[in-house]
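First comes one chain, alone, set out as structure tokens in the form predicted on its own.
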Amino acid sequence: MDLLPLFEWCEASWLGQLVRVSTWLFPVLESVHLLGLSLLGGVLLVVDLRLLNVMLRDQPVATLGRGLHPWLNRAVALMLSTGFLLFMSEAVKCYHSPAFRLKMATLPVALAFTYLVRQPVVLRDAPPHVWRARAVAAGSILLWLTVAASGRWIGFSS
């Protein structure tokens, strides 16, 4: 199934063209995007190195987990917002772009690894096994940087 008529059809649209003709508007979306991805790995870096123990290491991760969990879901959602308004404006640009398809490819497995595997062990009052923090944390840095990486390289392939 060829899906460059849908990603024509996303970029020629009132919100695709909307973005790309103005003047401020995707480079603000952009910047904007970055915080969003500076928060998320922070956010993200902060547990999953503690996970590993590197730093923190009187801290418990379960109390840390909890008071950093509302700034990951409001970083995700920052990053999912104006990331789909960033994609309108140039969806065929990322068609034929090989790092988005990693991207997205990576994005939705990177998700469910945050939320259904490393939250309820971060979450989880009892301290995580020695060895399942470690997977966590690595898995969790490994799949975010991924996705980071190949979301920068979109900028920089034609």
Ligand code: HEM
Contents of the next structure:
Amino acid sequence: MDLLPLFEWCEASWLGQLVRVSTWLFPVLESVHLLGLSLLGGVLLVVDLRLLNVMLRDQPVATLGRGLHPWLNRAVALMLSTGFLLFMSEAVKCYHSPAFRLKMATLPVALAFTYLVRQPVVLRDAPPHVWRARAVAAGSILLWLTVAASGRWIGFSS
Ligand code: HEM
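Having gone through the form predicted on its own, I am curious about the other one (the form predicted together with the named molecule); can you provide its structure?
Below: every chain and molecule of the assembly, starting with the one above.
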């Protein structure tokens, strides 16, 4: 099923046009998207590097995981909402962008992995087995790096 008509509808919608015709809304949204990315990246990396025993070795994983969990949720909500608005303004460009397709294919996997695999491990009292900790950290870093890199790559799509 060709989704192009749906993407054309998104871009022509009042929300798409609102962001598209404004001289300042897109850059402001993209800046907030980037701010959200730095918060998301920071919250994820602190715990992933702890899981890899690279930093904060004296801190229990669960203490860091619980302290940062609300910020993880806030960062994800900020990224999804600003990303959606950016998308609406240039949906047809995104339709033709392999980078956008890679991002939209990886993002649900990254979210599912984070909330169904990683968070249960980092929120548990019992410290995770060293190999499970390393696998979870490596998976998290790899998935979110792919989402972020493909997000940056969209901007280079013509
Ligand atoms: C939590 C997940 C997300 C991450 C980590 C992420 C990451 C990024 C990054 C790094 C950029 C490049 C920003 C720049 O260099 O200025 C970007 C841009 C963008 N993202 Fe996201 N993003 C996320 C969610 C979303 C969602 C859910 C959508 C759409 C439904 C989306 C749509 C876009 C669009 C349209 C751009 C602008 C591309 C351009 O410059 O034309 N993002 N994203």
